[in-house]
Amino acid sequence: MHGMPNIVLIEDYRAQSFLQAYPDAFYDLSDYFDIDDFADYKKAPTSFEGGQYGVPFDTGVTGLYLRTDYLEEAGYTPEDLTNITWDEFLEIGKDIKEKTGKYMISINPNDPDDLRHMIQTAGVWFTEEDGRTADISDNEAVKEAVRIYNALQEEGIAHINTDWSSRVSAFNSGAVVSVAVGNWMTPNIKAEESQAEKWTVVPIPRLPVEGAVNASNLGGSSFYVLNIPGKEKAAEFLASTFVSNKELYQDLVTEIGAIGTYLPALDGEAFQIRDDFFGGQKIIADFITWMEEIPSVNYGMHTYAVMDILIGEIQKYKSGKSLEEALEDAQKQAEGRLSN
């Protein structure tokens, strides 16, 4: 085990599949901390056959980022975008399209992360809640996401973007109206100084099934410690920092815009600030807020696995496979996929 780091950062959609097959590699921090200190949504994908093994970090909570310019052109406001279904989106995007040119959002067909934080929105996942059984054919969520995630691109109000630096140039540039994702985008979108006041943040649709919240999350990680020689002192080492110093979160979310899940220390001034930015916005309080009302999924040990299946059946999907088909065929390949 010599050059092995005693902690590394794991992201949260990816944390069960190394729990699970490496269940002896990770030590068990139940005897730090409390996990009831952190966003309850975490608490799933950083825990183990009752091991808590992650101290959970910062958060993917989404948002709809908004250019307030483009709506007031078209004859809205932020309010009329806020608590809204996909649907409703989808809606207001055509008006908006027809009125200004401007897409709504722009969306990469290769990398549709927008179906994950959609289908959280339902508090479900791909699979059941064991995280381990395909869970797609029957699933409402998930043909409600995929049905509007293709209606988004055949209504001709996406933007397509290939890779991350035209997905950022394609709001940098002003060619969209929203940008649908996580918090840590918000360094990306104030790069653009000239689109200071133009920008606001209001809660993420909802999919239009019941029990649906607009409340999601895309990404976010967790600190492990492995079972090697010296995990005690770095077990004592997160203790001391990421489940107890209010003040680093602070410092976090001032230098880097990096929101932290540990609760005591959300309530500090740094969360609390105006962002001239976004119009005087308190958006990160805002981004909290949401926070805790994330649904708990399971993320199983397969979301990318899934995620590659759901990709390539969306494609036939296009080209005229019925969605129920693609969907059927998709739990064919998943239960192929699962079960090994």
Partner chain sequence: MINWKSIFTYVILSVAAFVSLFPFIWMLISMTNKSVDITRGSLMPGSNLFENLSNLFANYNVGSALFNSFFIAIIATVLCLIVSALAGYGFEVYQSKGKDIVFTILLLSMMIPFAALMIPLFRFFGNISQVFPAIGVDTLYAVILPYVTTAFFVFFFRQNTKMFTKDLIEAGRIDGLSELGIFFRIYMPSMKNTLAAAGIISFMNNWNNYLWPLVIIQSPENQTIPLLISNLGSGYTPDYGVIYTAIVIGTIPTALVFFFLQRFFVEGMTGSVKG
Second form
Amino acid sequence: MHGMPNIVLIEDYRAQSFLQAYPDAFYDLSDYFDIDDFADYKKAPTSFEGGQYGVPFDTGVTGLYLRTDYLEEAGYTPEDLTNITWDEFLEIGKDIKEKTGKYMISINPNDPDDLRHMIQTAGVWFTEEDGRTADISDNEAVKEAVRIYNALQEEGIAHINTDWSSRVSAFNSGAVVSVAVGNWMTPNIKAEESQAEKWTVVPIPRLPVEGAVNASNLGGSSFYVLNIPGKEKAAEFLASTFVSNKELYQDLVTEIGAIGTYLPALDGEAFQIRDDFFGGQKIIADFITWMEEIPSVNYGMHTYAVMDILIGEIQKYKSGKSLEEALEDAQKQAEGRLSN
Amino acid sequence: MINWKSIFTYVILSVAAFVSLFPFIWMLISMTNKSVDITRGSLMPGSNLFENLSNLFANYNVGSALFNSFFIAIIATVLCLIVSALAGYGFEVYQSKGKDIVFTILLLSMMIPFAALMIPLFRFFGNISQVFPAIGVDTLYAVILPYVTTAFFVFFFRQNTKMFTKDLIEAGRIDGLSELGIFFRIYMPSMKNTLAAAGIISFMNNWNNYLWPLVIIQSPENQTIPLLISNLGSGYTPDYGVIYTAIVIGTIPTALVFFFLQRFFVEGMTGSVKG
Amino acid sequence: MKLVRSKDLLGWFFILIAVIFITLFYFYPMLQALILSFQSGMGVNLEFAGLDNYRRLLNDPVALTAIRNTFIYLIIQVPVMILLALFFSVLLNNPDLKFKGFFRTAIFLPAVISLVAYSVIFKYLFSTDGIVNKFLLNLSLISEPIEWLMDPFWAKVLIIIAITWRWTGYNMIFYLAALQNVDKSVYEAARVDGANSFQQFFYITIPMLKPIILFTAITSTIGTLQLFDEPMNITRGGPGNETLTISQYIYNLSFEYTPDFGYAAAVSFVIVILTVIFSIIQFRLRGDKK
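Let me have the form predicted together with the partner chain next, following on from the form predicted on its own.
The next block holds the full complex; its first chain is the one shown before.
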């Protein structure tokens, strides 16, 4: 926030590690607002040892963006891809690739953020509920996610991107049929005006494991107040804006396309808008419906450390190591890293 | 007669120049395009230059970032040339066992990655802030101070001094010049090419420095160009047209500094008095 | 005798300012980092841990991979780049050459490129369906596109190409500056004696530039041992950890993962030790004899 150096915005995946690593650096905001006014899944990352440190900001609720014209060409409708599992996604993808020659999805094996939203559909994470015990080799969701992630490449239905710009260009240039990602990607999809009315959004596929739902999250962040002089003023500023000002949330979604997680504000007009780019679909309203179903998980303190270990082992799995062995080695490495 | 040797030279240099310049051509093309065309990898100039420029200047304080970057790079470069040349000269001309040991120890300071020094250095400036806030955390001087001299430049000047004709020093002494007078009136003028090379490198390092300002600078009004560019790239919808416009603006000063200083590499006669 | 001593004292005065600045801004934080390397914990919750961090390092497969990768870059890239830079500087030092300013500026410019542009462009040029692959396919040098970013071998090659592209011009200018100090009459004499260009290069240029070659060899070695920008921006250390460097790992440990400054500092001192060893070897090999 401009002129407010005591307020910082931290990605939810990193929040617990900051709160733990710098315990005295953040100001407890419990007295300033009620966390229950926000989407449920935001509570775990923003609170720590009984204190409420973060004011939840935007949601990373995910959806499956689809090119309706490509689907039609291959004989599918968006309904066929609604509330499906990732295995079904894989099968449909193979068929569409055969019929249209288009890749089903674009992924970046060096930054496999898809794994994160995949496993959250099952309500689990790479660490146990305590946020610090590695949970990889005995975790059915991780196993399935890694298997499917690799299959997307093996079956030749995944386009490979290497960074943000090639990721965006994959769908802007019409190379892929679908984009499985957080709602924050919307402005980038709409940037290619020539594709207007060719897109729709359906719920994200779920993992083929017990209890998984067709709703997940990718990214999203929250506000924190640094424990330095001026903290009370900063906390009051947050309380008077992000914890009460409904207008603000309408403006945010209209101006920059960011969907807040403050539930009382999410029934305003701006959230009911029909988007012509998506064939008149009320995409924001849909995202909010899915947001309320996101399984709550504790991202813990080691998300990115575990991700990097997994990237290494997936590479080995790709070149012939068995899935079980790769995940066991990942588990061992993670235990070594996390115990310190 | 065809001079194969000179044809070979031109071909090699042209290929090298093309390979080196290609990304810069791409940057120049990109600053005229819309973000969506850039991510698509368009190699054709577009018509979005004016819009990119006005978006950049309307939404970001480019003027103040340019001022800060120039302030830091110029002051740091001038100080670096004087302090490092003095030391390089001192180590070589007044060589002694004790100084050689000090020199070897100084070289050690180059050997640790800056990423490892950042946290202790930040804490150190936190302490400085308590006493002298004017040069403490979140000031331009805090960006400059660690780069006033580095072992790299001291080493560079010492190695170049090895090639400096020592007879000139004796000649200066006979003429009755003081030791400092010899340094400023004989050594410095005859080291123009070395000073130019060091000046280019120092200016470039300070102009492009990213990690240290990122850590030590907090207020938006103290932002430098690399910080501004990295801010443009963060967020969910980076506008590559604006980013490339900023990058081109941020590259021009170093390119110009190089272009103007490189002529010292031709005028070799200043380098040493022959015969 | 008195004169010698006063000269010696004066010499200390010349180096004094540099010594003060380097001590304050490098040695003092370095000492702090060394102390940190014997501590363990998350962020600011540190406690004394003795040699635990160093012990942990020996059993950390990622750290060992990073050290191995860094070595590979070092051994291949530094000699290639130094020879190339010497070669360009000799070509550019030809008094009859036209467009000198243009060539020099062009070859130097990669050193000033913004990291954002650098990473985007390299990934774009070297993508599977990128220009470089198209070019190689057209020349029939390869039969199928090279997976520059996804193949462990080619990703390392890409990093080496990228560093060479970026730093050759930078090293070249040290040689260009130094070449001005080489007495031209030596070349005349050699030419009279019938020495060809190669002989002049190996028997005159290289020996004359020895102090500067030593300087660039050591600083490039240090630069490569601390290599960070290229893997961070082009491959992100991937595929897997196949292009990860020690410096990038230190960065990850400090800022990407839950901060573990103690362990990160311990890994840093691995670089210090390696650099010291390599520098001693280079000083010995190239003989900085008085």
